[in-house]
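One chain comes next, on its own, written as structure tokens: the form predicted on its own.
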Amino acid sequence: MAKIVTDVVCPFCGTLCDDLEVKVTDDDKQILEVYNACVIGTEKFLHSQAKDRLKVPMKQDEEGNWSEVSINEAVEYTAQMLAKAKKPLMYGWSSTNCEAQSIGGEIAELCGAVVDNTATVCHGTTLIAVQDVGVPSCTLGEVKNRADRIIFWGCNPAHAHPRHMSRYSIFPRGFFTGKGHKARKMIVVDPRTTDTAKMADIHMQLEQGRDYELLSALRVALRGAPLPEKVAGIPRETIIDAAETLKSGRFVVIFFGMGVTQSLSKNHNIDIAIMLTKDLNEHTKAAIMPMRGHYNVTGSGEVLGWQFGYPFSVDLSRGFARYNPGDSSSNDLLRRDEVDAVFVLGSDPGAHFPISSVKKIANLPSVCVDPHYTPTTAVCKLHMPVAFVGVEVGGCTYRMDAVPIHARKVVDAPEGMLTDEEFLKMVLKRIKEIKGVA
């Protein structure tokens, strides 16, 4: 017999749907059908029960072989790596749980190492661009239930967050949005021509890199003022329409991603697309959002700021907090050389960092904390195998509206396999012991 798991939170994107369905084994051993979650959501969950996946922690020799050691000699290894480097790089922490990042913080802490996740590389922009201007914004199920004009603008949440649309921005019924889709306008600012593009009403084409420009343009047509006749490859008409629309709605969103937060201007794009929601809410109701893509890199960046007040690249290896991303930024201390060891965990590095960085982790000693084989896995030279947060272990996650929801669990991890939390436990309690702390 088989039974049905409600409820469940899927472990893929920002989104964190909640309505999944699982069906699994009388036993809780075998996941054996997915339901209501899109095609790579699935594939996350029966991606855990790959038949070759690692089970035991693996070792790397000088030689470049692996070897089979046990998980004591694991939690020793990484120890005394931590203990004794002048300033580690702890990186990662987007696809686990609050509670195994709320560890990690304390044993970077301890170490005087500098802790940071994937918005350095992603959304740390937004984050930088916040603390500049603020942020007016709201969460998804004010956005299902009020929103009649959604902007997306430098992402394509069709592939990157496939259930977004059907859930919360488009095409679901709220309580003031009746008619679903049919009573929402939607615009996309994006160079190329992306399948959420082409369900849009207005597509906003630009020159790639010129975002700031149009941004400005909208801000300057919202006000009536004159425009040249293109700005950024738009004409001036289709910028008055774009702005005219967004007036007439009752609840204006926008929603924005990588295509912005890693273009030309960066955190300055986000400054002004928050000064553009400012502007709209002289003439209506309106609000934005990053599409934040990693499972749980919201609650990452919540876990840091309640423990040392900053959400990423914070250098702890002065004994107190310090933040200054693009000099305590991750690739900026690898390039420099700056770190002397590297622990890895809930991200994949060797396949997101530019290759001089991934040539640094290489070299140094390493450790990757994943339940799969990565490109990261490959250059380390430990890899730690732990139970799939969002499947074999529950937890504390934010969605990316900054909304904490509780992960399920679902099945039992392989037998005698630690979570990431009673990994980072083992590891905290052996550092102290080595540095006499008690």
The other form holds:
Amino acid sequence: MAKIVTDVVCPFCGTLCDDLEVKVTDDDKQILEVYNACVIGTEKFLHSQAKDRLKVPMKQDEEGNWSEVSINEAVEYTAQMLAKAKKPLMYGWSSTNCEAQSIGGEIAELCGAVVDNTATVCHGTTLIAVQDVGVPSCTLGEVKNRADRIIFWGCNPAHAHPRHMSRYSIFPRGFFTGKGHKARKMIVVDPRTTDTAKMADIHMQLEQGRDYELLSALRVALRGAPLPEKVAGIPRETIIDAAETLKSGRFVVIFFGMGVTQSLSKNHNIDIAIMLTKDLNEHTKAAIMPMRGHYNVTGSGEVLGWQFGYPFSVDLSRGFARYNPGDSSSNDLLRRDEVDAVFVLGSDPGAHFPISSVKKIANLPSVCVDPHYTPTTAVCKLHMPVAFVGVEVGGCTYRMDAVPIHARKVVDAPEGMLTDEEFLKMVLKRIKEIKGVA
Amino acid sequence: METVTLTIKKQPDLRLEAEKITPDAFAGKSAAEIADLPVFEGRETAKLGTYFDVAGKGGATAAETKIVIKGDASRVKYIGMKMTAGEVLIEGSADMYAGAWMEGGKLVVKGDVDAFAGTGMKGGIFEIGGNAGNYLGAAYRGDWRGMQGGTIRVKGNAGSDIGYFMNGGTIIVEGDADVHVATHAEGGTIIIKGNGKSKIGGQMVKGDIYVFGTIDVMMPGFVYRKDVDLEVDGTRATFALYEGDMGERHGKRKGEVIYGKIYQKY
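Let's see the other form, the form predicted in complex with its partner chain, since the form predicted on its own is already up.
Complete assembly follows, chain above in first position.
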């Protein structure tokens, strides 16, 4: 017989869908089916059942040969590496729970490390802009119940956040949005005709890298000042039409993704998008929200925020927290040879960093804590496999609108498998012994 | 004026943080006392003398102290940080934050400087013989007060985000500048003698930008007003005057709206 676990939270993207149902065997050992999730979420659950899953730590010797080591040896190597380094980099944190993140922060403080999360290559620029000019935001529940003007700027939720539009932003019938998508106007700004763009009422297909100019033009249009004939390849009339569409709404929400955060102008794009939101509040109600990627990258920012006052790229090497992306951000540190050890947990820089940075990781003492085989585990000196957070262990996670949601455990982890939190606690204990602090 | 000569003898494995290399910290100290000042490499604290040979001694005050740095200091951060008087001459290049929050005196770098040079600068003269990195004369993260006074002159090119949140002082770039000049500026002057790129003066409230060469794309919020004859840093020419950013808030003086100004040379 099998049983159904209900109200399961999906540990894939920042939408953090909390209505999944998972069919598991009676002995809580195996997942049989996943209901309500998107294909990516389903795959995340089913992948934990892979037959070839790594269950013991593997260490690479100088010739590049891998051999199995015990958990104690893995803890010892990690603790010695972090305790000895002059400036270790502790990167990742976005695919784990807040409990593990907070232990990671404790280790970083003790070792004078730089602790950075995946925002550094995705929404870090958003966080910079928020610090510069503030942010008028809201929750996804408000979007569902109130929003009638939706902008997707430089993002493609149809593929990256598959249930975002059906659960919150476009299709649902909310308390004040009873007609669902029929009462909503959808504007997509993207140089490509994505599957999201195909659904839009207005698709502004702008020139690559001219988001800043277009956002500025929308602000100019809102103020009724003169505009050039074309901005970013978009005719003046379309821009004025879009501005009027926004003004006529009851509640405007701008969702934006890495198409604006990581293209030319970076933080300035978000800065001016926030200013556009502020301007819109003079006419109607408006909010702005980043489409966060990893299911708990927001949580990592929150945890680092309450621990050290900054959401990412926190440099603790001098004993106090410093933050200056461009100096204390992972890729800049690796590029400039400013770190001498790398610890990765809950992320895959091997797949997402520039190859020059990955080469640097390969040449340094390095540890990767990850349930999967990834490009990062291939270049790190030690691969420590752990239980899947959100599948085999629960914990606190934050949705993209900074609402904390408790992830549920669905099945047991393979026997003897540690969780991120347990492994970090063992490393912390050993580091305290090495450093002679109680 | 007394001169202290620092000659680099050991390059750091990582990068060196040496905010003590200022006339203010060296004033009234002997060579041995200067060599004893703390510097930081990662989480380890070391002495300045571990990395530099120190010769000469500091003057009685910062204003009477000159520091000469010989050798490659391109891995040394924070040189001349918060200096208030005196002189620092770097014969090679310097790393990030050279002259950051500088308040007075003269800082000369013959080579290049990396990012964040002259961050939040308040006064003094800062000359860069080579190229400058990004965020020259900008605000520190989260601060709304960028460069507030003093003069920065770059003989080569400058990176992006120069004069971010600037509200005073002058930056002269004799070469080209990358994107985002004077974004969010509320005052100050930037002169680019080479070419500018796009996104010049975005979200600008007040201040003056002079561009001698080309601008790829003018921000949509800038409106052409008129031609003006001006003398800018020794060059007499006719400039097209644009005012903006029309999408941004602007204050009034004597009933007239004050805009940011971009002057482009014909």
